[in-house]
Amino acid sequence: MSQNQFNAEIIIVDDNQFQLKLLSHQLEMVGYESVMAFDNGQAALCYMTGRVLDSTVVILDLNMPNMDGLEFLQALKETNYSGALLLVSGEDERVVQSAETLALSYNLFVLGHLSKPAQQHQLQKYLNEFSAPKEALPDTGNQKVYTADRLRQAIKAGELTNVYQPKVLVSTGELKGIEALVRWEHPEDGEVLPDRFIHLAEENGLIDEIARQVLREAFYDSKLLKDLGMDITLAVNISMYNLNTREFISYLEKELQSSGLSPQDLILEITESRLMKDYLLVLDMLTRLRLRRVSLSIDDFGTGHSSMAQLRDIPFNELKIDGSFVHSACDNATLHGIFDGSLQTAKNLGIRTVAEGVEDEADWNFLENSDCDTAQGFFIGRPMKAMELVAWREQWTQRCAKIAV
């Protein structure tokens, strides 16, 4: 632990006097000199008013009289609290996890949560990871807002381009496919991610132009990779807005034919970000695509409108389990249960499974002990240009061999 961390101020908020004394003693034992203890939230907030709190850690009990922990979190949000937060509670694990999710939604820097009575080694573990929140949290307040005209100009100027994230077999680590992801290479702002402009495209009639450009480039790159000996599938994200007319199927067939890519090698990943205006038309379109041997994947399963109802009606043959249910599922019983349930649903329907959000070796080891078919995530490989996949595959093969030892 660095000297700067020892100099951090710790504020404990807990109505239990024994817990206050216990935590204060534990913190003093590991070298913290500035520890303030309060038995109610209002007193703590009064103390914090007007103080510089960047290097502060608030250790908060959730279940308190008068002002409970959730009210205290709301107050921290309203004061733009810039320090860190550690939750401590004797409540059910699910309740504490919900409180942590709420705190994160308030843009509070959450170190984690502990069960009562807090163990000193667990407390020290979280505090050892403490760093200033301004370094831990991305600054989203100054993000530029783009106009439809500027996006239209970007499409015409060829500023949108593809990157590809590898998908590998969980059983062997072998490269199975790639997912095409669009990026806006803005001449002044650098790389702009799709969550900054896809909704803008959908709302202003530009999503078809983007989809067609992504497909053309992806088909071309896929053919290049096949010529280099990579016999892999290609997944492309499609908006529900692309399925508003039957012209999409005609366009897709022409592009497949001209590129030489087999329909069996194409996977269209469908994310329903908004309610469909014409569900029957979409059902008709997706069924026609399956008849043409194009695979359909339900993306981000378990979030938004991606649901059992879609699995019931639409002939998906792949299910992508959202990364929020994969990362850290190895040590989170709730995530583990949701992951297992999603996996079993897919198995019962006889469709393939993909785990998204594999961020570290613990996630990978967790998947190896499951029946999941394929996986993708930053631990395996970040999105990259098509020709970078050649070097990545060699490096991943070497890494995979070491992990298996």
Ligand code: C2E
Given for the second form:
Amino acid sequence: MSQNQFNAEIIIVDDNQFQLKLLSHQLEMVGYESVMAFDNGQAALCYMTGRVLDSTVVILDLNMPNMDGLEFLQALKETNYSGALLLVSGEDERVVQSAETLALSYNLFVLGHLSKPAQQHQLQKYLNEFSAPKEALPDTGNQKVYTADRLRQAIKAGELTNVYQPKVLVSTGELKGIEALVRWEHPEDGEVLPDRFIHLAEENGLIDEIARQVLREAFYDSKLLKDLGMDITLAVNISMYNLNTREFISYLEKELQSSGLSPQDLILEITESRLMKDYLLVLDMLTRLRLRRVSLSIDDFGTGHSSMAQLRDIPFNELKIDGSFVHSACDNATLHGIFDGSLQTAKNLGIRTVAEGVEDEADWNFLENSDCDTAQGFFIGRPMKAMELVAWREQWTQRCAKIAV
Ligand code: C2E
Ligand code: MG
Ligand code: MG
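Counterpart to the form predicted on its own, namely the form predicted together with this ligand:
Once more the chain from above appears, this time first in line as the rest of the complex follows.
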């Protein structure tokens, strides 16, 4: 047990006196001396006002009369509570999960949730994970907002570059393909991730130029890897905004032809956008690309509002199940259910499946017991420079052999 835990103050908020006593006793048993118990939210908030709470863990019951757990969470948000939080409830697992999602969206540091009565080993497990909360909070320091002009300048100056993440076969671990992901190498701010500038590019007419640069570099790198003996597919993310003009597709076809790659090597990963000017044009161009043997993949499946409608209309031949339904699906019945449903939908339509967000060995084992074709995620390999893939493949083959034992 770390020094930190003994220093932590625990605040229990639960309207049930028996639960308060039980939890206090359990905490004493695992070595916590500083435990405050409150049978209502207001009293707890009163106690917390004006205190430094960085080393505090609040153990919160959701179902309470007067101020319920959700109102208490809202109050924690409003007071910028800086400690940690553990939810305890006798409610249905999905209700507790939703409360946890809410707490996370309030930027609260949530250790997890427990069902009543809380098991001592579970309580200990979560508290063991508790270290200085500030380290665990997402880094909001580098959330600088960029202007379209600065992005335009970056594109011109060649500050945008590609990294590649491996996609492997679940059955054998064999490298099947790579996905190109754009990075902005900002001279002052370091690596800037695409979520911070793709929307800006889409809204300011810069997305075509980004896509052209990404494609050009990706074709070049893929050809190098091919010449090194890697027989792999290349996936590139394409915004729906890129499909608003016919010129973009002509450009793509021309570059592909001169790259020495074949259309069968290319997969375009499409994510839905909020705005699609001309759906029929998009449909026309994507269908044409399929006729020319380029593959189409529906990215982040399950997260959008019209994924099913897109699946109905566009001739996708690959479906990427979003990482939020893959990571931890092995011990979460809701995720498991959604994952199985997505997989079954793809199988029914006769299209390949990729699981994104494979973050740990449990996720990998889960996939091995599923019918999913391909996997991608930090557990397998992080996005990297093209030439780093050679050494990565060696290491992954060795790791795969060990996992299989
Ligand atoms: P995406 O296409 O779904 O790409 C997967 C994202 O998940 C990547 O984030 C990748 O680094 C991340 N990722 C991979 N494995 C894991 C994992 O195990 N756990 C977690 N939590 N994340 C993982 P990245 O590179 O920040 O890209 C974010 C999104 O930006 C992409 O999502 C894609 O929609 C978009 N994007 C990236 N490159 C381009 C591009 O060249 N053009 C366009 N239009 N969009 C791009
Ligand atoms: Mg993608
Ligand atoms: Mg995705």
